[in-house]
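For reference, the chain that follows is the form predicted on its own, supplied as C-alpha cells.
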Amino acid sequence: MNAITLPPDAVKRARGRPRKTADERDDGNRRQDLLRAAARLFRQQGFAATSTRDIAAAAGMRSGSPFYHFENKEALLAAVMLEGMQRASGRQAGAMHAAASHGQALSARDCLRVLVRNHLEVLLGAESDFIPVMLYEWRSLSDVQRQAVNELRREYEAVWVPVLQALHDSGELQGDPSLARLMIFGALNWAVQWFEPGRRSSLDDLTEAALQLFLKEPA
C-alpha cells in the first residue's frame, strides 16, 4: 500500500500570540462564554427561537452584555460557525499532526481513518454544539456571512483532496474523488441526527464502519 505525504497545512501548528494583559484575557473568556453558551441554545432551540437574553442568562451575564461583543444576534450566530470552522481545522490539524510524528510513513487509507475519527469527534465530543449549528443554521446567514465561514470550510476539506486521490488512484475509492468527499461528508454529518452517546457504537466504532462503506479493500 503507498504511503501519502500529508499536506503541509494539514500538520502546521499555531504560531506563538503575544501574551494578552488580565483585562483582555477577561474580555476574551466572556466572549467564549458566550460562544458556547449561543452554540449549546441555538442547537438545542434553534435560532430563531433563541433570544439574546436567552443567550446572556446562560452564560451568566445580563442581558445587555451580547452586544458589548456581538452587533446582533445574526453576527453573534455567524461568530459562532467560524468558531466551530476554526476549531475543527485546529483540531484536524492537530490530529494528522499526531499520527505523521510516529516516524511511520501513513497510507491514505490510515489518513483517511484520522480524518474521519477527527470529524466525528468535532460533531459528536464534547462541546460539539459548533458544527451542527452550521448545518442547522446555514440559511440565517447573510451572504457575506456564508462566503466567511466558506472560506473556512473549504480550508477544512481541502486536507481530504490529496488522501482522496490517493485512494482513488490505489483502486480503493472508486468513483470520482471529488464528488466522493462530498457524499462522505454528508454522511458522516448526518450523524448528528441519529447518534446517541452510550446507547450507540463508539466514534472509534463509526469510524471503522465508513472507511468499510467507503472504501474497498487493497488488492
Second form
There are 2 protein chains.
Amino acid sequence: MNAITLPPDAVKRARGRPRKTADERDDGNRRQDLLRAAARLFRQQGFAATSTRDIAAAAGMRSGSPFYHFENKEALLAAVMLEGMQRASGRQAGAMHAAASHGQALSARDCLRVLVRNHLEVLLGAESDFIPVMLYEWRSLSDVQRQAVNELRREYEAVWVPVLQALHDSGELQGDPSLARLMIFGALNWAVQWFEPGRRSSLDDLTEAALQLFLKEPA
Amino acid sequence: MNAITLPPDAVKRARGRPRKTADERDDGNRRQDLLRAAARLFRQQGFAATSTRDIAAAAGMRSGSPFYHFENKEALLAAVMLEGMQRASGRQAGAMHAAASHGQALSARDCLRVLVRNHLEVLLGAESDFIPVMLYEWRSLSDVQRQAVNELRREYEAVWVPVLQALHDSGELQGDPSLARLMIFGALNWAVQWFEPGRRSSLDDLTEAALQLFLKEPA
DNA sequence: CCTACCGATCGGTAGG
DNA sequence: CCTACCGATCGGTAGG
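Moving from the form predicted on its own to the form predicted together with a further copy of the same chain:
Once more the chain from above appears, this time first in line as the rest of the complex follows.
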C-alpha cells in the first residue's frame, strides 16, 4: 500500500542524492555564480558580444544550464542590473546612516561627500561589474525590464536631490540643481572609462577633486 | 583612327551609363552611405547587435556588398570612429578660430564656452551618431584600430588643456586640471544618455549650466 | 543541471 | 556591387 499512497515520482526522488531535497538545493549559490559571471562578461565584452555559453562556462556549467535559472538571456541581464541597483541602494543608505550617526548635524557638503564617495565605490571598487553593466547596457533591456530597473534607479538618485538643493540654497552649487545632478552623475560615471585602481589617484582623491570642481565656497 | 586611339575598354564603357566612367563612380558616396548607416545602427543597437546585413539594407545594398568597401565589420566601426573624430576636430578648430577672430582677446572662460558648446553640438546635434559610437563602442575596437583613433582623440582633447590650465591659474577652476578635464568630459559625454532635442533645455542652456557648475568667480 | 539537438542568423567569400 | 553560398556560432528546448 506504500506504493499507492506515495506520489508518483517519490521512488525516483528517493534514489537521488541523500542530503538534499528539491527545496534545499543550493540554487541560490549557482544562481549567484551565474550572476557574477554574467556581470563580469557583460562588462568586459558587452551584452550582445557575450554568449550564454561563455557565461555557463565561467560559472562551471554546460551550455544549456543557464536556462534552468533564467528564462532567457535578457532576463539574466535584467537580474544583473537589479542586483547591482539593490546593492548600490543598500550601500548608499548604510553610508548615509553611518555618517549621520557620528556627529548629529551633517552639512550638505559632507552629505554630498558621502554620496560621491559611495558612488565611486559602487562604480569602481571590488565586485563592481554590476553597475557599469547597468550604465552601459541600458539599450539591451526590454521596455518592461527597463521600467523595473528604472524604479530602483530613481530611488537611488532621489537621495541626492535634497542634498543638491540645500547646496544650491547656500550658494555652494550654482545653476539648475537637476541639470547639475545629471552632470555630476556623468562626471562620476565616466570614471568607469578611465579609472585604473592602483594608479595615481585613489577614490578619496577623486572624491575631493569632484567636490572641488562642483562646489563653490559657502556664501 | 578614332577606334585605335581609344583605350581598350572605351567601347564597353560607351555602352554603360552615359555620364559615368569607372573612375567617376560614386564609390565615395556609397561608402559614405555605408558609414552613415553604420553609425546610426551602431549607436542605436550597439556594434555586436548590428549585423552587416542590417547596415547593407539601410544603405540600399545586398548583404555581401559592404565587404567591397570595407575589409570586415571591425574596419567599418573604425572608419565610423575616425570619420567622427575628424569632423569633431575640424569643427573644434573652426569654432575656436571664428571666436578668436571676432574680438582679439578671448578670455579663458570664453574659450571654454566655445569648446563646451562645440562639444555638445558634435555630441547631440544633427548628424551626431559618430562620436557617441566612438564613446560607447570603444571596447569593440581591435588594439591597432584603437591606437589610430586614440591619436585623433588626444589631438582633440589637447586643445582643452591650456584653457583649463589658464582657468586654474586664475582661480576659476579648482583642483587638478587633468582630473577636472576628465570629469568635465564625463559630464558632457553623459548627456548622450539623457538629452532629448526638443525638450526643456537647449544646447545653449547646457553650455551655461556646465560653466556655472564647473567655474568659480575670477579671484 | 546535463545531453543532444534544432532552426536561425551571422561574418565573410568566390565568381562574375 | 550582386548572387549564391559556406562554416561557425548562437539562443533556446526536450527529455531525462
